[in-house]
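As a starting point, one isolated chain is supplied in structure tokens, in the form predicted alone.
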Amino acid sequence: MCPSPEPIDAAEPAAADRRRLTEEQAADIEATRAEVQTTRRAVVPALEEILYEPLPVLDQGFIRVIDYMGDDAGIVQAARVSYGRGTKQISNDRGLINYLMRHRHTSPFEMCEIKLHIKLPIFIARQWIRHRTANVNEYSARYSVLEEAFYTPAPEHLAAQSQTNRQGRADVLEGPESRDALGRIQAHSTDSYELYLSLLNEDRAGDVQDPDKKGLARELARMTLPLNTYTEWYWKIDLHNLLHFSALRADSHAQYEIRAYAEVLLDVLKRWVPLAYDAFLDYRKDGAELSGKALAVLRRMLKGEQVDQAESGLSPREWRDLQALLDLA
């Protein structure tokens, strides 16, 4: 199995990694962060600390919090349809949020929203866009020239195809196999970008290469680029659906690359809505849901009965999952 994503340092300076941002982009972000606004809206100091800051993911990706609406008290306020900011005691707010999460009363969580700027490889964007509960606006390669940014896996994430899971990885490649795969990925990315620029009849500075030659339309030239090309988009989503995204994509069974983004989103959630984040960990991410048959088996086990798969009513796979969940395997 591939290792879990390493924790991300959310305090990394915006211009620390030039692979992620140009000097102009970093300067724009610093200028935006320097602006201070007065407001009557709910403000979360821990989230304000990282507002607009690129939180690094993978080798060249990032997540930036652009805007947000609501906080933990807003969830409570919506649940009670109150005129104020909820209760004055955090313990009361925590109890209500736990109740809402435990019983899957989702509409109060939908009252909070967040807008993110995300830079990610196209093959991860294809997984990400499956979550159809957000508003998305992506960088247009029909209008603009894509930058030379390609995801290259770290050696510890170059793994062979699993023989038991058609959409998973097995052991990490080592030695010549790893070096060969990595070298070919890097060479293909460079060659593809050279072809892309050549078809556009442009160089890396955006200047015309050959004045006597017409460049291919950008909307056509982009088709030569591989799926590890980085794209960017703005992604706005409510808290309920962000929690659902995180439950699926921060799971150990998710692909490493999208899991790396989900881990950063968990840190954002912890800063933004700490009470909802704790409830989410307890009742969703670190919790479990049992089928009726599995619950019946568990009740029999608690009564001291010896239960085997053949007469449990569970399929062999369901039985293995239950054994693993109960740490009985």
The other form holds:
Number of protein chains: 4
Amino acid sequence: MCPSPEPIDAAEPAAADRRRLTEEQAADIEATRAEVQTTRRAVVPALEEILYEPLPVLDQGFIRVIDYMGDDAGIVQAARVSYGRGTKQISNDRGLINYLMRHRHTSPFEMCEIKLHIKLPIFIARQWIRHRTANVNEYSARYSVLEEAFYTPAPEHLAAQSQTNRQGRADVLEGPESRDALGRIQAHSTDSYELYLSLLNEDRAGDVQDPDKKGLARELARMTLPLNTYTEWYWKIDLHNLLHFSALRADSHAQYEIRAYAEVLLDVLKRWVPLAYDAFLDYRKDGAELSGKALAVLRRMLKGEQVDQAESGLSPREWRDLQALLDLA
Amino acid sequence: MCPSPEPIDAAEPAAADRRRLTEEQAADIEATRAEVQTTRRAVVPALEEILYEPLPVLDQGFIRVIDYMGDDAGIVQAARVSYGRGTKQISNDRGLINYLMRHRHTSPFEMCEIKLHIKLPIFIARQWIRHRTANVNEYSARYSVLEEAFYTPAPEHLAAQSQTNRQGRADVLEGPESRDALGRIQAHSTDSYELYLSLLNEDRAGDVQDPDKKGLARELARMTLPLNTYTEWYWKIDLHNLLHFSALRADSHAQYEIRAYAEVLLDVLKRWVPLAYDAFLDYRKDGAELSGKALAVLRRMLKGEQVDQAESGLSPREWRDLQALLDLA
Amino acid sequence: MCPSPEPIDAAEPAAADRRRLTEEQAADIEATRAEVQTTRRAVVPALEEILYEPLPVLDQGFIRVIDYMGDDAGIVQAARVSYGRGTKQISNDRGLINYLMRHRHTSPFEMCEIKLHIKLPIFIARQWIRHRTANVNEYSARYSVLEEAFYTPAPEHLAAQSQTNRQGRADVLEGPESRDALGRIQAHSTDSYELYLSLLNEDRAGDVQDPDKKGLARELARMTLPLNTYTEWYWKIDLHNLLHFSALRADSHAQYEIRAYAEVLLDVLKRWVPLAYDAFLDYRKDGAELSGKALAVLRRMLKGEQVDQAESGLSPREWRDLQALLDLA
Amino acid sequence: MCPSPEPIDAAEPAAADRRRLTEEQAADIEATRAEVQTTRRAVVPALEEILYEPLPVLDQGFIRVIDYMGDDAGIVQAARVSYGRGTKQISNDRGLINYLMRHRHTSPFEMCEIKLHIKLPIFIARQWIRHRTANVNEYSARYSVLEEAFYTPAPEHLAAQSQTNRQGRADVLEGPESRDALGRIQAHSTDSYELYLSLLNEDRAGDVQDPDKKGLARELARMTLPLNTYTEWYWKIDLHNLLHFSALRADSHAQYEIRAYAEVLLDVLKRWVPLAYDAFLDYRKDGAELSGKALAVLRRMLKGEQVDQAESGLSPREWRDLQALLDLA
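Cool, the form predicted alone is there; where's the form predicted together with a further copy of the same chain?
Let us now look at the entire complex, which starts with that chain.
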């Protein structure tokens, strides 16, 4: 996997971040953070530090760590089916974790679990949910009225369709085209929300607009909302699947908007399970999978042979990718 | 589960259904249907009849059966881990299938599989995908431009928010409120699509609108499309999970729009596995689960005792539901 | 589901239970229990009390709670996608949990997770693993030598094959037949273990038996061990799936040996999530599912009509089951 | 993944293979093979050829293909969410399938499904079942009496414990130690089966042994059977997961006995989906995953630099593996 080409903003303190939280929500979070109890379970102080805090993503989204189970030692403990909490020698734990990651012994990593509260645009939620091995509880738009929250890209992320990678983006739009696009996206979001409220026969305060109307059912009115509407869900996943998700979604081929979430997940992983995180970086995120044909080419090159694409057995695309990966050319 | 209160239109022949298929799509389907080959596998003639045909759902959606594996005899064969194709006596098969369904021996039902091509509005696709035990391949709006297809409810399905069931619909909207809502939903769909095309810098024929613009990437432009935009996917699922999905989604508490799909799935099930379908109707769809407290009430009533809600142990809501289920009061 | 007909021994203190733990294992557990830390996460004191303790099952097996995530309030919190820890009014929580259980809204229950260390005979492990929605890490008999631990039934559980229920047990064996069977099972276990050691060319202390032999690989030698050999695993599962597992395996149709484990799981559930446990008892364990035909019979009976099996639409077996369920006859 | 070091016997015609099939079973298979019908579904003639035939594995095991859904074109059809059966140009299909395999777009491969009947020793079944994304229906030893079928390794597979790879095998046992081990395994299998029958109070013909005894329940008597007892199951899995299973289990680190099954699965894959099979060989089975550190080493070597293990950042084990992979040293 390649490093992401676009810069991702670092997570900054969310305190008083009015775009993301109402005052009531901020107060609920504060109150929950204030409660501390004792436990016999494994505890990860670096993760406790940010527990419940909204880690900002995109213009109005966030990831909050709600709960977690296990730590690096828990991976070792499960791999050994042990009676105690595993060795206290970190060097042993690191060696075993590297071994497990390298040989794809995935089940000990499944023994850690994390629960997150995530606010994200619907078109990203639709990509996200394709990962099936997780538990989800989404805010119900059949039962409740959605709040007025829409994603608008930052100008530096408004890009044209890529001509070479049919799934991707190319150059950033400039000047008037960019301003025009942003303005129209924002106006369309507001118009859509006003149509939604009007169909519900409610105003922004939740009061009836027109006493002579019944208002459309919530499950129907929502159909006019655009795909950049923010939704929220609780999402629970085990460590193995979270690493897999992060590898796929932090990859440079992933859409920028989901990559922004994946980068925050990597920060969370680093706090939670630093040894597993290091192993993941080396063996997955910074590693690469080479085909049988690519390995054959490498063997010849390392013997000093000159190889060109035509007789390499690789397609032109594979040839270019191999050259880029190994700093050839 | 209760029978659905709203009538679902019967599936009618889709031939020349221009709202659902382009001419090219219709021709592709015709050509595929024309090819016939021989096989040693189990074959279900009643399902072969409708193979590949679009079964209409809602105003522009459909379900197409693309492939299937197994039949009623295949359930029996798996339950017995048998070397031949199972008994030829249908009465024996029916008895065993009823037994398996009644005692929730689910694994033999998992041995049949079906693959469907489905066209459905995005807000329904979002409910649908919550069922995780299935395989999905969706049309990519990162890679391709979406066609102009939006769901508009029929006037008889435009209902107000229910006051008693916070997730549901109540009375159908009338006269001007209904006409106004439908008109605004349609206009908003068209406006949204035009904004989408404009951001892409394409016209309806796929040509460039303005040679001085770059056009926004598809993965971004789609964010302005509303949730009633139609999408398409291939969806593959085993019989056990399809029965479970159908029971949940054909239930009267499900949103009408997904219920419309579930009703078509029931028709498909009846053609495919008639014995399993009958068992499913009796033990699941027409059956009900009673709590321990409800059973205690029933035992008393059947002994001739008068029982009222206050001392039944049931909540008022449970009491009403029990009375409705058993035609009491 | 019916209550289990065979009595299950209550879990008693495991302290100094030499059949289940070596001294080293007991010391590891003690040391782990002694460590206490502070956390901002939800804590369940009743479960902390027994954390890491082996809860005895069968003659040498156990269940140990290793870790848990969430509590009753966490179910409510997820159902509401809330920012705080949910209401503090237990009556509200109970009402919502009952509602969710009754209407099979399963996803909030998936938001709690538990991790167990289990020691169980292999023939029970083979039933257990059929439940796929869980994470497992088993002690490796390719890598390690298995210890000498075999299940021998208590005399009161040595039963004959049932003639009416082809999957079940009937009368308990008596006198000489019982003593003979137990003796032969025990002798066969010891003989098998000695053959295993001999093939490994090891003695019970782990030393080489015969310096002129190589000894067979562990992954091969194990093939001579019988299915009553004890194995161990770490098993992690969410609350929804644990309730489902417990309902199936605590049912009177389940084999006694797995029922013994399920009964201990019910004790754990009661400590962990008392509100969800109560709802589970009423709506699942003590409840029953009635078919459409059975409901039709009930409606007639409740109107005072006499109904007999012949014209009830029910099979003789279904008729008997309905009579037993409702104390008729 | 490396090629398997031990030779696997080629599958030969199973006709009249008395160790694997009773006459009745062989006749059932013949009768099923004789029935041919017409279908509109995709058909794979090379797979139809061997449909229902037992492909021999180990001394008494087999794999039988019972049913399948889809073919190479079905992968393409799903990837394009198409209305017809996909292109008829095989070169286009191959290019797309290679692309999907290379970029791990797994969902189109999930759109093909296969159902197998497998006879295998229990200790292998226990490894097999750890792969959770499949459907299984096993022959019930609670309900039926197991037949007398036990795995005995061929002398060339009786190996000592590896000292370098703690999970593996080393040298083959020789002469007397080998003969002794085989004789004892066989005798133990027969003794165990006789104890099983005696506890059931049945003889090999299924008649009562001693009219004064009741006989132990089947679910209990089975506990004396050893782990090399053969069991049977129906197993259904999608193509993506079957490829994953085959890659893991055909790997040189897998136990020989499961590798023997994986090799037969590869033959089945080659008949069923030859394009996907070729892509799988190049990108998975013959490919390798390199860590970030290994890639850094390669980049230096390809620039002509001398690198040694000490300053490579790789562990001694990783260094040796890299050298072996690339024919260095």
